[in-house]
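What follows is one chain in structure tokens, specifically the form predicted alone.
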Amino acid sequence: MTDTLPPPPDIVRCAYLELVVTDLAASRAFYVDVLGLVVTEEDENAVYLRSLEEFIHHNLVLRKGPVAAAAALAFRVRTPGDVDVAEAYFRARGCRTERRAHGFVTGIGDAVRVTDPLGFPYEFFYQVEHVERLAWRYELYSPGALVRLDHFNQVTPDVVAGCAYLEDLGFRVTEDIEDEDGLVYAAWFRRKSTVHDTALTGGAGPRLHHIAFSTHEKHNILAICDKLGALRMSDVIERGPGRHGVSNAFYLYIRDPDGHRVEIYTQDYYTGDPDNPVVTWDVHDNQRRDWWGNPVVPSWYTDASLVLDLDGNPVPVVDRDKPSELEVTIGADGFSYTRKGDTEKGFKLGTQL
């Protein structure tokens, strides 16, 4: 952090994603009829969705548009004044900002959107319309009920620069992936007391890798797989189900009608203590991405969603000029793993950064 920068806003958590889709009816069917998200409000141009335990207006906005892309990764801040703080902070960093007293989308009040130093469209807000929290409405629960928005994952060419920026913004690193030379391939950052609110994956970017929703238990994820199979939709499953090494969470990755990636996620761990240790994984350890050692399909490393600037135009994608995880861990057939060495333990506990 430079001496000339003002303090960053006090971010509480990741709160919602605005996602542009090309076929609103198809996307609505996917997120509502298949995944079970709850419609808070909708019109001919947008659908506002929330998970069952949410009390703010929405966690996901589907907006009809010509290019499938992420329009805003939105974070709630602790006080109304933190919106002012966010605006001043990003202006001091030389970033473009836009402020709307009545919000950019329905259900959100005073908010500021920025194109951040990595090229991502971030939004910061406090004021929000409250809706019924459906935690006790068990008649609405399906076997695969999605209960919370958990995190975003972002693809950027320069993870090291991204780490410095997000830590300056007030995020704390919980886990990362490095090689023997200390090159960082990916990192996980939290504000709430879980493994992450967002993560950085090294690759061509800026792009959105995925949005993740939580279930209560891993059997909920298996129920989603069974439902997709019963609906003859198993082709939307990209990866999993499985257990991550990073985060220790049970996971499933699926693709929506536009190819936007959604993770269904459960059972990570508490990180809220001030001396919570950072977990560092060896990039050559096959268990870092899948605890059972299953290979990661190449599309998981190569595919991601475009992001938009504040004018609604796709942000140009820049290639990564350093090795990616795909290059160092995927074999010649494009799928199977390579393994460097035969270490008993591919991760280590470090000290809090």
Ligand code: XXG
Contents of the next structure:
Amino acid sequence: MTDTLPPPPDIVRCAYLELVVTDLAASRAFYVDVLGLVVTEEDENAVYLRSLEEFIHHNLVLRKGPVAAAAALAFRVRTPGDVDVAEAYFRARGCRTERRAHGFVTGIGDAVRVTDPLGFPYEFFYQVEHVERLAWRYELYSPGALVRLDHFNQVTPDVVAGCAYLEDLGFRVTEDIEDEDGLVYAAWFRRKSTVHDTALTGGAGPRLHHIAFSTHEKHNILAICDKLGALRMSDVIERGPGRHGVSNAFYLYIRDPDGHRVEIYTQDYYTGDPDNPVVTWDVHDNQRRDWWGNPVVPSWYTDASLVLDLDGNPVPVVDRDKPSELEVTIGADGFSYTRKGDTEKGFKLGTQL
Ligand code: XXG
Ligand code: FE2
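Swap state to the form predicted together with this ligand from the form predicted alone:
Let's see the whole complex now, leading with the same chain.
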């Protein structure tokens, strides 16, 4: 690695995820028939899906493969030249890179894939096939219509090191979760003017925690829950529906047929000013991850998807050597609070808010 890094690429937004699935028909049924994502194109090995307001070829590629994993977290950059900039940046960091003038998947042109310093497969591209933006095609909307790709979430053992890297890559921190000693458990990073394009969750990694799609309204998320119930699929609901503390968004987490986690998310806040204030949450605050105080299920902290290297092999997972949020907040440490100063969760009769 060189002492001074070259400038990073100008990243516009998170753009698509390539996900390896073990049963393409089952995954297609989940994402298309249940969730209502739109098929742009498909063949016997892959399905290219987009959300209703999207104009680029896809936001999610389901590719059939032997091991369920994330093959690429792809970001759109501002100019064709930013793909060169990305390649030079990651080479200078000593990372493995691979450049393909015709892209790695259908619909995408010149792109570079890298195994980044945290072990994640990141892709950067500008050239992409434009397709019809279906925003006005209300005859295609379902009550739970997914309108945009909102963010990725990544699990990594060392969130502080991850913050330093992602900030150097040009991301801005919008929120984080810390303890009284300044230990960081999770952090949220943006390029577009929302709370995040990606986030780091402290845990065994590198692994993909989830991909998140947004709906227009909260009621769309409730409609998805109703549909899952009607289909006798309530067991795919892992967490929620609820209101996040971090991001203030309304949310639901579900698991696909391979266990890949999908978040449905809506109505976070605008973050585009240069002096957008960073929000730091106390890890002991019971409302940080669910504003209504509902506990986070342990699987949400422990389970995540493997990620692949540039040869298509799973990247080995390394444990977090610092306390995890699961131990600190669900373990019997007794330090969590709902009102600052309280030592117990719950409303004591007779106390004033
Ligand atoms: O998108 C998100 C999340 O990262 O999935 C989780 C926004 C907030 C949260 S949290 O559980 O911290 O409220
Ligand atoms: Fe999320």
